[in-house]
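Only one chain comes next, encoded as structure tokens, the form predicted on its own.
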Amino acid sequence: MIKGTTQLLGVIGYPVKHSMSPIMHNAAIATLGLDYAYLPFPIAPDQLKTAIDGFAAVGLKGFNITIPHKQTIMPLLANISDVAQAIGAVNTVWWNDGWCGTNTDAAGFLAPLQTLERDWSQCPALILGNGGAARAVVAACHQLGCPDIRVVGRNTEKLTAFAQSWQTSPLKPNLAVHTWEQLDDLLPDVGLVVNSTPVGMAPETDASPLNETQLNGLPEQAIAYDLIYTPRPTQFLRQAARAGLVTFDGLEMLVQQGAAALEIWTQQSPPVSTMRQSLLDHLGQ
């Protein structure tokens, strides 16, 4: 029930109508019995500063950020966490005598991996793709303790820029970039392979960034992690499961990054199971 005392949270993007964040956050808010409401705000790029000034004026407690604002909002914030500076993007903002920003994507990515008993110092990571999502995965793999991080992409200029961007980062990951043609040579000792590309999303849901031969060649107990969460599972993860690999998809990352944001805003332990189930129900699973 929205009352005169209800405090507002939200998510900004353009477009934002596809976002599932309102579903899981409002489910969590109801479970916690908080006097909050979480709303989607479609903000055009040229209205970003006007929007966050307005949020301050109406007393918004905080908000999430999705495409295309994760980078462009950074100059408008009073404080930015080290992890957000390293990733080069902000996805969670809260008010503390000014707008403060962080990035909970790395924490969201790590959460399911941290349930495993692994010696991560013996687990090289390979990341397919070198876009914005890959940056959060690099930061997460560095925090996890992976001995080296291999980023694979198709455009050599973008790969070079990606590698150079980490040289001035607060984090210093042991990072190397490679072209797609080098992929087969990089796979045999990899303990964690992550798809951060859009390969496998609708409408080409039968596509996979790796073939079954490549997946079968990975070490025993290697982990395949796809940041995509619709369809669920992706073709990549179906192939990985047939190869006997441990698999994770992007739904858990979505839930866990949202839970980390909710804890920042409310200072309460988030009901992760409620948030997860609300999304599964929405997806009909």
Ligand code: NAP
Second form
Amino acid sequence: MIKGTTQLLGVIGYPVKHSMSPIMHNAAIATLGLDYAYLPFPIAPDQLKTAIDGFAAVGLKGFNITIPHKQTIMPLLANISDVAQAIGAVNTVWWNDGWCGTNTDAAGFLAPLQTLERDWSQCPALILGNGGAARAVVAACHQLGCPDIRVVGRNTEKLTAFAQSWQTSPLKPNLAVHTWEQLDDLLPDVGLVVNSTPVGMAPETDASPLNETQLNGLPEQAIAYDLIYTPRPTQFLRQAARAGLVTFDGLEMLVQQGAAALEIWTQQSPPVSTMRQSLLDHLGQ
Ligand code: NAP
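Please move on to the form predicted together with the ligand, as the form predicted on its own is already shown.
Zooming out: every chain and molecule, the one shown earlier first.
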């Protein structure tokens, strides 16, 4: 129930109507019995500063950030965590004598992997795609302790810029960039392969970034991780499961990045299963 004491959280984006964050966070707020409400705020790019000044004026507790504001909000913040600086994007903001930002995508990506018993120092990582999500995955693989990180992309200029950006970051991942033509040479000893491209996302559900032969050629213990959560599983993960690999899809990352944000705002342990179930219900799964 909204009362005179209710505090506000939210998500900004443009558009923002596709965001599932209000569903997940309001479910969590209800389970925890907190006096909060989490709202979507469509903010046009030229209104970003006005919006966050307004949020400060009305005492918003914190908010998530989605496309197109994840980078452009950074100069407007008083403090940015090392991980967000390394990733080059902020997805979670809270007020502490000024707006402070971090990025919980890397923690969200890591959470399901951390349930496994692995010697990550023996797991080279292969990341397909070099967009925004790939940056969070690089930070996460570095944090896991993967001995080397191989990033595959299709645009050599963007790949070079991607590699260079990590040289000046607070993290110093052992990273090399490659084109798709080099893929087969990168596979034989890979311990973790991550799809951070939209290949295989609905409605192109028959597409996969790796073919069955390539997946069968991966080491027995390898993990296949797709950041996509519609459909679940993707063609990539279906083939990976047939090849006997451990698989993870993007839903848990989505849930866990939200849980990490909620913990920052409320200082309470987030009800992860409620958050997960609210998304599964919404997706009809
Ligand atoms: P992005 O910034 O647009 O990056 C997409 C990357 O994929 C780029 O490197 C792009 O290459 C590459 N790519 C696009 N189409 C391709 C194709 N047909 N073949 C090969 N490469 C292709 O997007 P993003 O934000 O990183 O998101 C990537 C995926 O992760 C999306 O499916 C998104 O839904 C998912 N995601 C999931 C979560 C989660 O919580 N589970 C969070 C974030 C993102 P170019 O640069 O050459 O175009």
